[in-house]
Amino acid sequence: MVRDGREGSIEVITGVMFSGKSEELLRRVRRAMIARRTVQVFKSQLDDRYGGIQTISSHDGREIEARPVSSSRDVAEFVDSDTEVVAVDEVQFMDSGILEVANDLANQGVRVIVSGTDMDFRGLPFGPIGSLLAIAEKIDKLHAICVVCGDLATRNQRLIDGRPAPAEGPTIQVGGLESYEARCRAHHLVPSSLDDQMPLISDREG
């Protein structure tokens, strides 16, 4: 059933960490609220940084209430029948079922907005993001600034004691400035083991 005759859609906000993805999702949610749309906001319960488990918070301190979910099934279950806009933050932590949920909602006339990191710390597609990009009507890829050279950052550099983390580490490790940096392709480093960890940035030429 299409809601109020509106055509549904899927929007993906993606890119590197610290690029403003959550800020952009919050901006779109607030504009939908100003337009008097019925909005529901969800976030992965894995992400409890900044404002806590029941809010979406950007790095600049803005926040909005969100319902924590553990799976795509939760999103489908908790969306009300009169909701016109559904937003999901940190969608890279969701299971692959989020594709079907997003498509079903869009087919019902719901505007679906998701945001998430497109690559893991190894530089590989993160969770369902790649597939969501394929089915989306609108895609915005945001960039941060490489902390090493100042160019556009497109990679997430995971750090352990200030040094690049090895490739065999866990894919999901929630963290902020203490665990990650934004870097460009040239300065993104993923050693094969702890023994091969690269030196600190300050110990080598940028």
Contents of the next structure:
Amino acid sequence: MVRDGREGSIEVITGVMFSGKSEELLRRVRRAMIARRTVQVFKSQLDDRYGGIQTISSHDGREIEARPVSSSRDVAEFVDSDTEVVAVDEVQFMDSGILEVANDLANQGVRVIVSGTDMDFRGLPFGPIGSLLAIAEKIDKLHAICVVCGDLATRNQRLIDGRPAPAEGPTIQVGGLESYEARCRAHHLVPSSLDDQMPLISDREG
Ligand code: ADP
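Return the form predicted in complex with adenosine-5'-diphosphate (ADP) of this protein as a structure block, the form predicted on its own having already been given.
Then the entire complex follows, led off by the chain already shown.
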């Protein structure tokens, strides 16, 4: 089906944290607005305590308003009938229903753009992203720079108190004190338990 004379489609922007996914999503949204398309932007969030309108910001400080959603049903419910472009950021947090919602919208002629990280901190597929890649018309996998060696980074390194986090931690840590770095495969460390902690990268390489 077409909406306002245009075919629908699904675009996925994926890759490691800091690879520029939000920048790319914002670029596409801004260009759609310049083209006078009707655009709705959503941001998936697990923790909906904060409610209200949120923003997606890129590194150059520009930002755009996004409606927080905690389930794929929210997206289906909030999309207006005349919307031509639907963007969803942080889509790795969505439930698997996002596949059907994205497909239905694309079948109705909507350009669907989703963005999210492809791997969890263990280096395993994150949420619905793998399946979204399978049904997408267009895929862009972006890379960051490994903070250890400067090569291309593909993996999300979770750190707790500056040390690699063990594999058995929860995939999603709401409000945790952990931090993340972009790293290449060789410098991505996932010890099997806290007792088995790897030394700090700087201890090993310094
Ligand atoms: P994402 O949405 O993929 O997490 P953002 O769009 O929020 O990424 O941020 C991308 C920006 O992050 C880059 O343009 C760069 O300025 C900055 N940045 C910080 N750390 C790194 C890194 N290790 N590799 C590449 N870019 C980085």
